[in-house]
Every structure is written in structure tokens, then in C-alpha cells.
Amino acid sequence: MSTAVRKTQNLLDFLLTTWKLNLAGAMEFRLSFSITVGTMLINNFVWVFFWGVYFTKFPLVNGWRLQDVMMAQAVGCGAYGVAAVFFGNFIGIANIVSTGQLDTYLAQPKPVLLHVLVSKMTISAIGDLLFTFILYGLYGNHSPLGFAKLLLALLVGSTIMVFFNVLAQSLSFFIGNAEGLGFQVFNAFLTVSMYPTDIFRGIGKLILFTVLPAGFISFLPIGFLRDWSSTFVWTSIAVAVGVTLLAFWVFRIGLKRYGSGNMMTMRM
């Protein structure tokens, strides 16, 4: 077995073990786990109710039907669900850096950014993932191709969401505590990623596809799931790859500026 293959196998084993332990920890208190997940499901269905009432009065909004908006909710919630379940620290990096907790990760023989990202699981996000597949069951394309397209949409959406927010959170390396700024960026990104892209015009729409690339998530139900737009699909994949590479590069540059917090902690 070559060195590269062995390293890849070790990394996959590490990721699977970490996710397994995160889930085991989350399910230690079964009742609390069930309530948290169930509450998130109910919270999400409130939006379904409001959109349902809206579309009984206005069946078409700038070319978007009820089915399209429901799939936008499914993709937006699903992208967040994948990000928060498997890479739960993607919105916690600023706090980890500013409080000196990064020392714990630097002392271990694992890729630092990847280790930070997978070391936390947000339990409520499991409710978002369940919500996604319930909406898909109600409004999605149930063919094998339709399901494969949903999975690819979740992969592209979650990749953009994770690594764009890693970029925002990495500002802590350069400006000090950026926890508040990072949280505001995340809230803005998540909110607009679940609304029909075509309700935005002019400079607002330009921002959604450049500065705050949430438009590449919210337009997936139209440009990829409903209609095949080669330009949009390949641009979305390119943006996902580009944001990922940029996030790793910025985080690596930031590490060189990082000053130890001299914090003594232990991870089991």
C-alpha cells in the first residue's frame, strides 16, 4: 500500500471515528436528543405552513412555484444540516482562535482545520436533515436521477456554506475577536440561502453571487433540480472548489499569525 493511500485511509478512519463518537455523545441523553431534533422539525414546518398559505393566494412568484420554494427550503436546510452535523465547528472557529483553544488541536498529529471542523456536532441540525428528506418525499423528483441530483445539491451547498464561513471566521487571526462578525455573516448567509433568488434584483442579486455566495445554494432547485443549466451547475461546482481552496489557504496563513493562549485542556 502506497504512503498516499495509507494516509487517506487513516484520515477516513479518523473522520468516521470522530463522527461516530460525536453521535454517541449526542445520544447519551436520549430524551433530550429526541426533543431537540423534534423541536427543530416543528420549527422548520412553521415555514412550510407560511409558504403554503402564501402560495394559495399567489401561485407563481417570478417563475417560482410552491414546489420550487419547498425544494429551496429543503436544499438550504439540508446544506446547513450536513455542515452542522459533520463539520459543526464551522461557525465556532473565531471563538476557538480568540480564546486560545486552538493550542489543543495544534498539539495533535491531524490536519488542524479538518480536526477543528469535525470535533463538534450540532444535534438540532439532525432535525434539519430529516426535514430535508421529508420535503423531498413530498415535493421532490423521486426517480434515481432526482435523488442523485438532490445529494449532489446538498454536497455543493454544504461545501460552499462550510468553507465560506471558515473564511469569515478566520478573520480572528487578523483582526482579533471576530466571533460577532462571523455570526452575523453566517446568519445573513443562511437566511438568504433559503429564499427564491429571483425576488432579489440589481445589486442585491449581484451580491448573492459574489460577496455572499448564498445565491449558488438558493438557485439550485431551479438551475439544477428542476431545469438543467450547465453554466450554473459548473459555476456552482467551481465556486465550491474555489471557496474550499481559498479557505484552507487563508486558514494556513492565519496559523502563522496565531499566538498561543497557553491554555491547558484535554480532549478525550
Second form
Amino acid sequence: MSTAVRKTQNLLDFLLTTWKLNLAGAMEFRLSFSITVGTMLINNFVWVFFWGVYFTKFPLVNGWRLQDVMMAQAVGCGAYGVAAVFFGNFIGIANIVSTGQLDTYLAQPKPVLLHVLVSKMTISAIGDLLFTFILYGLYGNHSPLGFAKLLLALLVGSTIMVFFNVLAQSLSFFIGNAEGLGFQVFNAFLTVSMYPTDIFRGIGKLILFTVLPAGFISFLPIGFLRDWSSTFVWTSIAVAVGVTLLAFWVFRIGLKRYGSGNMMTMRM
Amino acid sequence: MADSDPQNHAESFASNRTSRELRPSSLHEPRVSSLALQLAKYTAVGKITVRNNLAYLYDYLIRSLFLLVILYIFAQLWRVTYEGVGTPTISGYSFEQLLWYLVFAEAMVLSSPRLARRIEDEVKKGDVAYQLTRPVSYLLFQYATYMGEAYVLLPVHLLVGGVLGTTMFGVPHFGWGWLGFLLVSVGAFTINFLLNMILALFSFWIEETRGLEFVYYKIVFTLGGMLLPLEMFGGTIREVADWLPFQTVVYFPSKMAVQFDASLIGRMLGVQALWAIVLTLCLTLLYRKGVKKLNVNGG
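Alt. form predicted in complex with the partner chain, vs. the form predicted alone above:
Below is the entire complex, every chain and molecule, led by the chain shown above.
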């Protein structure tokens, strides 16, 4: 077995073990786990209510039907769900850097960024993932191809979600405590990624496909799931790959600037 | 907690001490009714809360910037909707009125202090024991604090939300709507306090009440009219919303601000008063039961 294959195998084993342990830790308190997941489901159904009321009065919103808007909710929530369940620290990096907790990760023989990302599992996000599949059951295309498209859309969406936020969080390496800024960016990104892209115009729309690329997530239900527009599909995949590479590069540069803290931390 | 209410002990201790120490001088001073004294006491609590919160004004302002994002998205959605429908009003609201309605509605919800998590923390850490032994009514103390905080946050959120409204439509001219909003907002915050306090008191039994608060606010978002004015709802949902107290928290003040109606304000205040009486009774009963049941660890 070549070294590269062995390394990849080891990395995958490491990721799987971490996710398994994260889930086992969460399941330790079954009642709390169920309540957390359940309340998140209720939270998301508020939007089903909103759009349900909206579409009883207005059949279309700039070409988007009820099914499209519901799938936008499904994909937006699902992208966040995958990000927060499997890479839960994607919005915690700024805090980890500014409080000096990165030392723990630097001392271990694992890829630092990946290790940081998978070290946390946001339990409530399991509710978001469940919600995605409930909406898919109600409004999605149930053919094998439709399901494969949904999975691919979630992969692209979550990759953009994780690594765009890694970029925003990495500002901590350069400007000090960027926790507040990172949180605002994340909130804005997540919110706009669940609304029909076509309600935005001019500068608003330009921003969604450039500096805050949430448009590549919110347009997935149309460009990926409904119409399969080749241009959009390949552009969004290219954006996902580009943002990932850029995030790893910026994080690497940031690591060189990182000044260790003196806080003693221990990972259990 | 023990069989007897410690708060009663504290209050009787305070009143004994007051009567012993103040009796001689009271002969020479004008008599102040006990109600006025009570009022002054809780007004002082409210004032202190206002002063405490004013220290963090800048922080609140930064944190509420997210409100702009939400309102911007809603503005885009409703602009497209009004253009699509092609009529100047939808369910009686012009585009401008609807956007300002959302500004007031969001401001009301965001300015409501999150009581459940505060009281849950106090119970978990044991701090509630200190609160209960103070010579003040626990519920009135919480109410004064709640109102003090709400009325510091409300102008901040109105200012931030108002930036978007003013940019899009210019300075609003609500006339009596401002006064109507202010009046109805007192009832709205009071009912929100009562409902939240009822939920928060469950922490005397079950400790974890954040989930309840979370679900409560989802009902306020929907049936309370935060996301949509109740006129947008169809038949049954509207009827259900009309019989519940949640509309008094968000829909009433927001509607009164953008569509002031002198004939409606009396009815709104009356409905709020009725709910306030019913909920105060429920809260008082629950508190009496809860404070006997409370078991404080730590502190």
C-alpha cells in the first residue's frame, strides 16, 4: 500500500472515530438529546408555517413555487446540519484562536484545521438534518436520481458553508478577536442561504454570488434540483472547491502568525 | 424549599425593623401611603436596571445589527410580492406600512428580556435563595427589572430597524401612532413578562426551561404576528390567534403604531387588561406552589 493511500485511510479512520465518539457523548444524556433535537425541529417548522401562509395568498414569488421554497429550506438547513454535526467548530475557530486554545491541536500529529473542525458536534443540528429529510419526503423528487441530487446539493452546500465560515473565523489570526464579527457573518450567511435567491436584485444579488456566496446554496433547489443548469452546477462545484482551498491556505498563513496563549486547556 | 416562605419572614423582619426605627420621626413627617412606598421601591429597581443596561448601549447596538439583515430580506421579499400582486395594499397594509410593522414587531420581540434562562441559571447556581430573602416581592422585583431592561432595548432596536425603514421610505409620520404604540407596548411587555415568568417558574420543578421558552417564542413568531400581521392569516388560524394572548404581545403594538385607530386602542388595552388579570392569577398561584417546592443546591 502506498504511503498516500495509507495516510488517507488513517485520516478517514480518525474522522470516523471522532464522529462516533462525538455522537456517543451526545447520546449519553438521551432525554436532553431528544429535547434539543425536537426543539430544533419545531424551530424549523416555523418557516414551514410562514411559507405555508404566504403561498395560500400568493402562488409564486418571482418564479419560485412552494416546493422550491421548501426545498430551499431543506437544502439550507441540511447544509448547516452537515456542517454543524460533522464539522461543528466551523464557527468556533475565532474563539479557539483568540483564547489560545489552538495549542492543544498544534501538539497533536493530525491536520490542524481538520482536527479543530471535527472536534465538536452541535447536537441541535441533528434536528436540522432530520428536518431536511422530512421536507424532502414532503416536497422533494423521490426518484433515485432526485435523492442523489439532494445528497450532492448537500455536499456542495455544506462545503461552501464550512469553508466560507472558516475564512471569516480565520480573521482572528490577523485582527485579534474576530468572534463577534465571525458570528455576525455566519448569521447573515445562514439566513440569506434559505431565502429564494430571486427576491434579491442589484447589489444585493451581486453580494450573494461574490463576497457572501450564500447564493450558491440558496439557488441549489432551482439550478441543481429542479432544472439542473450545467453552468450553475459546475460554477457552484468550482466555488465549493475554491473556497475550500482558499480556507486551507488562509488558515495555514494564519497559523504562522499565531501567538500561543498561556491558558491551560485539556480535551476530555 | 422549607415549609414557610422565607420571603414572608424577610418582609415581616423588614417591616418590624422599619416600624421600630422610623416611628419617632414619622410623627413629624408627612404620612406616605404604603402603596406609594411600594411603587417607589419597584420604580427604584426599574431605574437601577435602566442605568445598568445603559452602560452596555454600544454593545446592544452592535449585537442588534443582525436585525438589519432580517429586515433587508423581508423588504426584498415583500417588494417582490407587492410588485407581483400589483395592488397598492395587501390585507389592508401598504408596502411601507408592512415593512414598518415588521420593524416594530421585531423590536418588540428582540427587546423582551429572556427571563427563563435567567431564572433557570439562578435556580441552578442557587442565587435564587438570595433573591427570595430580599425584602421585596420576588415577582414584582422581576417585573420591575424586566420592564427596565425592555425599555432600554426597545429604542435601540427601533433605531436600528428604523435605519432601514427611513432609508427606504423616509422619516415615518405615524402621528398618534407613536403614542398608541407606547401605551399598548406597556401591556404587551407586561403580558410577555407574565407568560415568560410562568414558564420560568417551571424551573422550580424541572430546572430546564430554555426549551419551553424557545417553543414559546416560536408561537409568538407565528400566532403572535411577528412574521406576518394577523390579517394575512386565513379563517381558522386567525380565529385561533384571536383567542390567544400572543397577539397582544406583538400584533397589538405593531398594528397600533402603523395604523393608529382611536376606536381600536380601547379594545386592545381592554383585552390586554383581561389577559393581565388572568395571567397574574395563574402566576401568583404557581409561584405560591413553586416556592414551597423549590429545592436550592449550591449558592
